[in-house]
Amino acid sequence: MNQRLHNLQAWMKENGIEVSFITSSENVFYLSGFFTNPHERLLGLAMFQEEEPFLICPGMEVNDVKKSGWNHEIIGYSDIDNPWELVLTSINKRIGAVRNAAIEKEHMNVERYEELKSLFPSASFVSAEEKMRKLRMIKDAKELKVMEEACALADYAIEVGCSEIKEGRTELDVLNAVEYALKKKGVTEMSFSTMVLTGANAASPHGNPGNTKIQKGDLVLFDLGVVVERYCSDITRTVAYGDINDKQKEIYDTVLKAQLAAIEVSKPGATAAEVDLTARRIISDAGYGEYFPHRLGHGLGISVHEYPSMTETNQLVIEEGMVYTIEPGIYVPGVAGVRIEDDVFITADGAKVLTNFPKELQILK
């Protein structure tokens, strides 16, 4: 049994939980090494204090589970089977009546919860999310290596994007060139929908790329990420196409100062709140506080948005092995939108920046 399963098992024993039924694709992958998007079909991994775990999945994916390295029981079912009956039989065979169970309450929908409740009417259900978040929060050497590869590809994507900026080209023109270049590198999946936003559009933190043409004097914002072996990267860079005005330059310099300061304080013993507030105070002191409307960053790993949330109220203590983003931004409608984002890995000595495309203002001619 792998160490991740042992860690979950130890938590179950400490808390008197007889069975954990994990159903999100990301957490099933973390525990088993098998990833799938089952769509409307049931996917689940059942863990017990002593008994052998099992993984239930659509029958057409059983061979893929075996190839992933999972060496415990696999229960495959067809589209005319009732998978919940198989779950009930397999759990009863191991432990009989269930009194205390852990599920992913944020992931499981009401219909599936009611199904489980009908199978085990006497059971109490607690949340498995908090434990799974903490387990996934600390990355091991293998995870770090994969994430470094994903970050290197993200750096490459920004480089390609900058080379594609020309007057009259649209946001979608540049976006398509970036993703095509990545596909030629073997990338099959992005962490999220790639963003290329120019001029006024960049002042929308989550804008949608379209047919807006790039013009001289625009700031162009790239936000993208690459998936490698199920692990995500996430980078944002803002570059200038031609000369920009003094106000735009002031905004860029303020965001860069805030971002560098937040990286500097990111070390074991600091809190998420301290990291966020370090950047937020710099932006507020420069007069742009109201134009920084989001958290400083978020955890990163199998999901592009993971625990923890790097907010000014989160007193979580930073630990060695964490990976999170640092992405302050200033968005002034009609003037400029600037965000600078890096992925950092926390070492005993501080933050190791994994995304390395230059952050000094790039003025493209």
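Next up, the form predicted in complex with a further copy of the same chain. The previous block was the form predicted on its own.
Partners and other molecules omitted; one chain follows.
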């Protein structure tokens, strides 16, 4: 049994949970190595304290589950089977009446919950989500390797984006060129909708790319990420097209200083709040506190937003193996919008930065 299943099992034993029934694609993938989007069909991974786990999925996916490396029981069902009856039988074969079960209460819908409650009338249900988030927060060597690849492609995307900034080009022109170049490299999915923002658009933290032409003297903000083997990267760079004014430069330098300082304090033993506040104080001291309206960053992995949440109030202690973004920003309407974002992996010695496109202000001619 793999380490991830062992970790879930240890939690179940501590909390007297007899069965965990995990149904979200992301968590099934995390625990089993098998990914599918089952749409309206049932996908589930059942884990026990002692007994053999099983995975239930549509029949046509059984071979893919085997190929993914899952070497426990697989239950395939056809469109005329009732998969819930198979779940009931398979659980009852292993354990008697279920009293304490864990499900994903944020993921599971009410319709399924009512089905499950009628199958297991004596069970009470707790949520497995918080535990799953904590397990996923610490990355192993295999996950790091994939995320490094995703980050290298994000760097490449910024490089392409910079080379595409030219007289007369719009935000969408540059965005399309970036995504086209990535597709040629085999990328089939971005972590989220790619952002290329300029001028007034970049000075809003919630702008959307459009037909605005990039003008000399503008800052251009890229925020994008690439998915590699289900893992996300996430990078932001802000570059100048032609010469920019002193105020814009001051804002850029402040964000960069804050970003570097937050990387510096990112190490085991620090808290998320300390890391956020390190950057936030630098920005406040420079007089831009009110223009940094969001948290410093977020964990990254199978989801583009996961634990840890890098806020000024989160007392969570940073540990080896965490991967998170560090992305301070200053957005002054009418003046400039600047954000600089890296993905970092925490080692015993501190943060290893996974995104490596240069951060000194790039002035494109």
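We call the rigid core whatever largest set of C-alpha positions still superposes within 1.5 Å between the two forms. What you see is a predicted model; the values in this text were computed from it and never measured. Residue numbers count along the first chain shown, from 1.
**Q** Please determine whether the C-alpha atom of residue 109 is displaced by 2 Å or more between these two forms following superposition on the rigid core.
**A** Yes, because once the rigid core is superposed, the C-alpha of residue 109 moves 2 Å or more between these two forms.
**Q** Could you check, with the core superposed, whether the Cα atom of residue 57 shifts 2 Å or more between these two forms?
**A** Superposed on the core, residue 57 moves its C-alpha 2 Å or more between these two forms.
**Q** Once the core is aligned, please say if the CA of residue 90 is shifted by at least 2 angstroms between these two forms.
**A** The answer is yes; the displacement is at least 2 Å.
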